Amino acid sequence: MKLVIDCLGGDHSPEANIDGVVAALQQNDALTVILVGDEAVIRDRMASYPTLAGRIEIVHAPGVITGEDKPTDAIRLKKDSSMIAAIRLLREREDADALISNGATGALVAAATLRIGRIRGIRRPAFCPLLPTMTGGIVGICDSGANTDIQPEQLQQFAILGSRYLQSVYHIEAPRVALLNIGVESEKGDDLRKTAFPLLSATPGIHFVGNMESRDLLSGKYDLVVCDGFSGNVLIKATEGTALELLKKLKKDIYSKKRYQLGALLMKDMFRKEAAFMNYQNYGGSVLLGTEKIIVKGHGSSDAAAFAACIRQAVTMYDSHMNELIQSDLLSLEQTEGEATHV
């Protein structure tokens, strides 16, 4: 399996990215990589690992795309950036199977949507990040921001994409799929949700359990939430943001009194666990589902371990033939709909 690595982008790049690659290569002999970024810097850092030299290629593309770059401009004007060059390599090199990047999300989605082929039948790729639940599991949110104006059929596709992803990578046998809505009753919501509900109910191969309110995201009652990218983005950022703000407040309040500090000292290991629980870095990258070749987007703040984890996610997706399963789902959906039309 050959990975294209965007060595730039992310708060700790290129060091964290390159070190993550080294760790992954050492763990998995079947991997080879194309490292994209500043050639001299990459060469210098890789010099300490001469035994890996035969498994890496380096492509020089030293530009960086930031969150301030308008995605469409970035694609057009920053062709020498590591991200756009990496997308081009993923597209053009037949032997390239996957791309890992920590770079700007908007540009990555735009470039991937424009340049990378989609699984036949998929209208647009979708992001599926994960959050931890209160019962010790995980929950996926698909889509979390790649598609803001969507059709009901896309929610159906998100359900298929996310279900196969959770099955392939996290071994959840029949992921419980919920539709994000403003109430749990089946007739609730806007036009999009009202049309999507019966569609999801009738989709073969997924385990649709009904509507979910955002307050139940972490309850552990659901494995996958499907939503348009706008409300999915509101959902995940509100959940992560509230957790972080409360932790910050707790910390500040503890420092306001000696007695609280003493109490907190007794609970130090517990608080450390709470902080780790709320740290979304610990739950892997956000995969872009629906593209023919695998794309994993790591958090901007990823360290080497987090970057290596993103690589492992990509490898598992590849090894499990996830995209072929999705393709076969879409074909059988097409057939079901064809039959339904004939009745």
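Any chance you could show the form predicted alone after that form predicted together with a further copy of the same chain?
Below you will find a single chain and nothing else.
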């Protein structure tokens, strides 16, 4: 498998990206990579790993797309950026199987949609990040920011995409799919949610369990939550922000009194475990589902371990033939809908 690596764009790039690649190459002898970024910086950092030289290519593209850049302008004007060069390689190289980037989300979605293309039948690609649940599992959120204005049929496709992803990569049989809403009753919500509910209920191949209120995201009752990108992005950031602020308050309270510090010392292993549990970097990146080739978007603040986790996600998606399975799922849906129309 050959991966295209965007080495720029993150808070800790290029060091974290390159170090993550090194770790992945050392763990998986079948991997080769194309590193895209500032060639001099890449060569300098890779000089410490001469045994990996035969498994890497370097493409010089020193430009960086920032979050302030308008996506369409960035695609048109920043052709020397690492992200656009990486997208171009993914499109033009038949041996390139996947792309991993920590760069600007908007530009990545726009470039992937315009330059890579979608799986046949997919209306819009969608991001699907993961969060941990209180029962020790994971929950996917699809979409989390790629599409802010959608139709009910797109929520149906998000359910199909997310279900297949969780089945293929995380081996969750019949993922429990919920629709994000303001109440669990079927009649709740706006027109989008009210129309989507019966559509999801009738979709073959997914295990739809009804509406979900945002407070239950981490409860462990659901494996996949489908929503528009605006709501999904707010849901994730509100959840992550709450967890981080609670950890800060806990730390502040512990240091406020000597007896609390003594108790914390006795419980340090438990606190370390909980901190790891709540650290989103341990759960990989947000995959862009629905594109013809695999794309994984790492968090902008990803460290080397988080970037290596993104690479493992891409490898598992490739090995499981996930895109081919998605195509089969869509074909089955089309046939079902055709039969219903004929009747």
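Between two forms, the rigid core is defined as the largest C-alpha subset superposing within 1.5 Å. What you see is a predicted model, and the numbers here were worked out from it, not measured in a lab. Residue numbers count along the first chain shown, from 1.
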Comparing between the two forms on the rigid core: C-alpha of residue 204 shifted by 2 Å or more?
no
